[in-house]
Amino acid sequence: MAHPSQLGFQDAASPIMEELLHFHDHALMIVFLISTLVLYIIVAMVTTKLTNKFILDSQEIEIIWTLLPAIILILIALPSLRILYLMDEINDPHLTIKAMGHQWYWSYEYTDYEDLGFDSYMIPTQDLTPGQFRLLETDHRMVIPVESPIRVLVSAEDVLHSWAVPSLGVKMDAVPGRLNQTAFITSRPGVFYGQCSEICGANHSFMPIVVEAVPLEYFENWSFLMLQDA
């Protein structure tokens, strides 16, 4: 999860997020090189004492400043399109979960089970136990098996919300009357935090998301206990 004074992204917990981090570094290096070149040209133009009043045109310069931006855009666009299609690809998910946004909490329904669903509310600050995070902990976590393809169907009951978990590289708008879907695979066990990322009213800041990735046998035990309590 994020920590104070953090400048970069959270550690990747899914293959998609790893790809996004690599693309970020790739694009940032291109931006750094362009900025260095522009700064050098500015400094050279300001400090030079050489002038030529008789240059009317230059085919070579025009070719360079036409082709160079085109090549740079291609170098950015191709990896971006690759990741875009990877994010849209959903192959035989092992588990489907429906996440519904409400003012101001999330509800989850495991559609592969007959009666497995619950509401997820933020734990108030005064009820937190040592080691829990303020404004991020919920009374019920979305538990999933690790290293399994998960499909999440996202919608909303009242106003616009957005279901986002940064370390998983997932952000999907929750729109009333519309069912959006996203997919991810957790590459390691852990607890991953997110928050509603669409302003949805007075308590927008108080509807966190907690995803807990556990080994398959632990997930089976958890689902069995949840079905018994239902």
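Residue numbers count along the first chain shown, from 1. For clarity, a rigid core is taken as the largest C-alpha set superposing within 1.5 Å between two forms. This one's a predicted model, so the numbers in the text were calculated from it and none came from an experiment. Compared with the form predicted in complex with the partner chain:
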Second form
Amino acid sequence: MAHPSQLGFQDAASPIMEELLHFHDHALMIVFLISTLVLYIIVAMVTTKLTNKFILDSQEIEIIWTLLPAIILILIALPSLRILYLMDEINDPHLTIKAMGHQWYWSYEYTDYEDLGFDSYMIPTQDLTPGQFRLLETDHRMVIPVESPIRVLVSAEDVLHSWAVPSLGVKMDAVPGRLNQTAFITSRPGVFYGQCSEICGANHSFMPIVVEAVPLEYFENWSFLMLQDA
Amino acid sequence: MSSMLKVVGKQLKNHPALIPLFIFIGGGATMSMMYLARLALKNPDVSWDRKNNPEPWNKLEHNQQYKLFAVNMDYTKLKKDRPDF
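For comparison with the form predicted on its own, please write out the form predicted in complex with the partner chain.
Once more the chain from above appears, this time first in line as the rest of the complex follows.
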């Protein structure tokens, strides 16, 4: 989850998010370099006493400042397209989970083997126990096995919602009547928080998403216990 | 048409700095048009010819790669584990 006064991305919990982080570092470094250069040139132009009133044009500098930006743009575009295609690859998921958005909670259905379904409501602030995160915790978490490709089918039962978990690099709109697919792999066990990312009414800020990645035996125990409770 | 090209050629001789501009803009426009043409002709998501090719999205093989690039995935290794319908 995010920590107070955080400026950058959350730590990556999936390989795609790692790629996105590295690409962001690359693009931001280029942006910083260009901005510093421009600022330096501005200051140099403004603070010099030298003037030349007779320059009309120069072919050499025009070639340079056409070529260099084009090369920089290609250096940004190639990694960007690579990640774009990487995000869309079909990776043979081990588990398919349906995340349905409602006003104002998410419901998860694990129907590959048995019929397991449950709702996930936010824990109200007055019911939090010490150590829990305000506006982020839910009563039931979406538990998944760690390091397994997971497919999530996202849809909505009433209005538009969006299922987003920043540390996994995942965001997919929940549209009523439409089935959207996204997939991810968690690289490490842990608890990953997200929030509904499409305005959906009064409690849009109060329907968070919690994904808990655990080893496979824990996942099997959890799904067995959840099936018994239902 | 050829007179326009002659005018442009004359301008290029006097201002050779415009040559990289032509290369990059021309290359970019060519690549986008080629990709649009590929989408128009080979995209399985849209049916253009309702009589002869009504549902092209149903004709995909289980290990067919329909995206332009494959970064990390060897599509030939995918196995078919669904029944035909």
